[in-house]
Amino acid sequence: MRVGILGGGITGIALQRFLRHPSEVLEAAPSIGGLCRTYWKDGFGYDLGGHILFSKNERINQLVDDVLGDNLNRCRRANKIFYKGRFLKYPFENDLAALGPEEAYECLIGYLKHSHPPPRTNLREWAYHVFGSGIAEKYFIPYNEKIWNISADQLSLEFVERIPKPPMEDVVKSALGIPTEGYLHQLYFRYPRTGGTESLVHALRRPDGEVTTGYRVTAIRRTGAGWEVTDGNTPRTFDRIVVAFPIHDALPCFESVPDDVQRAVAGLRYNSMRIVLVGVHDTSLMDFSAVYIPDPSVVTHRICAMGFFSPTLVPAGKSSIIAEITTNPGDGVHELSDEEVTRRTVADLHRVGLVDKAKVVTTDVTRLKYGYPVQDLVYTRHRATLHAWAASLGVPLCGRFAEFDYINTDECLRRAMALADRLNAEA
């Protein structure tokens, strides 16, 4: 059985690694990696977001350890929240004392009173019910509205499955200034020593794996019991195919897609991203892994210090951050040029004291059409329609934007391995 893997991001490359059937990965870009690409500018390396790897799944942890070998860096998370000009430990509810007595009291009493009704439909209702008005209004809702670029009352409850619920004891300790540590499974993470996150994708690639880059799929059609895939010039035939590239791009390649499926995929909302590199001529941006910024006047929702992940990503004596910016057409940011979005990013970060613009020595911008799948109020219904159609064709979907699911690197690896196991069981 010959398998065509359509998409050479980390999911497609991992799938091929564990597949025992003959296979070929077809990737539209000039190189593999997808969202796990690493870019370089003036000696500064940067990823397309804060691609650290942590997992509760020991099989995934062992896989990363094995493939990276000597190129593995283990880091202790140093995430922070920038709130009203000061740093708080992440997550917000684990550092309430740093807010000062009055705001800490507002957060604690709101949490303990638990006076808001259970949520019916959306994330805003859930936030008030779980956290109380203090934590919900000061951090949780404004931050999530920035990253998702949509009102919290338009986000579904499916999203909340990803959010750990803080124990009451930790919240009380936090308000009293007793140190606590939330999200323990994220406390340490794995990252390559050299090469950025892209080096993990290359480490996963099978030496004998057939991979074709620069091959943009334009048509997919059945041929008897198999499939023909083409880029308009060089067709390929496979017994099975796996879609591991964005479904919004893949769907038009199929013949005779039912109207309800087309409507469902058109209704699946996603956010685009601007990743802005800011390199400075000192080592001031080295002491945190990420900073979350709920302030709506600052264009970026999160910055990550690349030199914290690995010193090899910054030249000696320098440091850098990447600023992640969520955009959609018509939001006032999406249409900005690279130069304009860079100026605004640096100006905002300088104004609040996170970056000294006088020390900036280099900048760069990378645009991502597909950044985050948005789990809005119609997401579950539309996604179910998509998956039922793909299942009827016998075409597995695998990966964040093929499955249209907000999953991180570790879950992409887990699902690729699980799909390989299922395909390996077929004759």
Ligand SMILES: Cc1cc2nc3c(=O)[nH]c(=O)nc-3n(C[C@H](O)[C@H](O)[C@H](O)COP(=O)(O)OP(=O)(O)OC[C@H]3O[C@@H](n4cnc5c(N)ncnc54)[C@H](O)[C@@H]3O)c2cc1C
Second form
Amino acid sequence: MRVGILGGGITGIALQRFLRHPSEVLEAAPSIGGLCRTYWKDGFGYDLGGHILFSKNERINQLVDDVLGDNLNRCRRANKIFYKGRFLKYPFENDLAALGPEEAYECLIGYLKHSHPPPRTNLREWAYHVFGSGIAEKYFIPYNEKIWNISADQLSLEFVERIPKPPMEDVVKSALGIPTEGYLHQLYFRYPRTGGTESLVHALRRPDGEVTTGYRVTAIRRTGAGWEVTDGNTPRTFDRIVVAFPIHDALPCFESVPDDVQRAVAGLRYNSMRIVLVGVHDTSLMDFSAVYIPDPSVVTHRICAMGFFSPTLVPAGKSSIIAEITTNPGDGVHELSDEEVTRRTVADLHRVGLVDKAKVVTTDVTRLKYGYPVQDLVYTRHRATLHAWAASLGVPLCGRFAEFDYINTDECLRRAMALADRLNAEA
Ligand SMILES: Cc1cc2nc3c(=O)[nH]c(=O)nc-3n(C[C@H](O)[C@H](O)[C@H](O)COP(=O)(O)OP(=O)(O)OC[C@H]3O[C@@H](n4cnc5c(N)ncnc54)[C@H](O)[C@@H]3O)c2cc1C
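One more: the block was the form predicted alone; return the form predicted in complex with the named molecule.
What follows is the whole complex; the chain from before opens it.
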């Protein structure tokens, strides 16, 4: 059985690693990696958004340790929140005393009164119920509305499954100024010593694995018991195929897709992104993994210091940040040129004191069409329609935008492994 793996992001590359059947990965870009790629400009390396490797699944942690070997580093998170001109520890509810007595009181009393009913449908209701009005209004809702570029009452409760609820003891201690740590599952993370996140994908790549880059799949056709896939020039035939590239681009490649499936996929909302690199001539931007910025007047919602992740990502004596910006057509940012979005990012960060524009020596912008799948109120229904159709064709979908699921690399790896196990069991 020969398997065609369509898409050479971390999911497609990992799937090939674990398959016992012969396979070929077909990747549209000139190199593998997808969202895990690391870009370089003037000696500054940057990922497509701050990428930390963490998993609750020990099999995945072991895999990362094994493939990275000597290139593995373990880091302790140093995240901050930039709120009204000062830094708080992350997550917000673990550093309430830093807000000062009045705001800390507002947050604590709102949390303890627990006066909002259980959520029925959306993230806004959930935030008020779990955190109370202080934390919800000061941080949780503004930050999430920025990153998701949508009103909190349009985000479904599916999204909250991955958000840890703080123990009451922690919230009370934090309001009193007693140190606590939240989101413990990602307090420590793995990261490659050199080469950025992309080096994990290269480490996963099987030495004898057939991978064709520069091959953009444009059509997928059933041929008897198998499939023909083409980029318009050099068709390939396979017994099985796996879609590991964004479903919004994959669907038009198939012949005669039912209307309800087309409508479902058209209704699956995603956020595009701009990742802006800002390199400076000194080492002032080295000491944090991420700064979360709920302030809606600053275009980016999060910046990450690449030199914190690995000093090899910045030239000696210099440092950098990447700014993550969520954007969609019509929002005024999507329409900006790369120069304009860079100018706006640097100006905003300079204004609030996070980056000194006089120190900037390098900038770069990478555009991501598919950054975040948005779990809005119709997401579950549309996604179910898509998955039922793919199952009826016998075509597995695997990965973040193929399955259309808000998953990180660890879950991509787990699902690639599970799919390989299933296909390996077939003759
Ligand atoms: C801003 C941001 C921050 C993130 N932070 C983290 C983090 O901290 N930790 C973490 O673990 N994960 C993080 N992630 C998630 C992680 O990057 C993804 O889950 C993972 O990289 C998805 O891999 P994938 O292979 O499923 O999809 P992709 O990486 O999207 O790969 C799909 C591949 O298909 C190719 N392709 C597209 N069209 C075609 C075509 N027509 N024919 C052939 N090939 C095609 C693409 O070029 C791409 O290489 C983050 C993601 C973003 C955007």
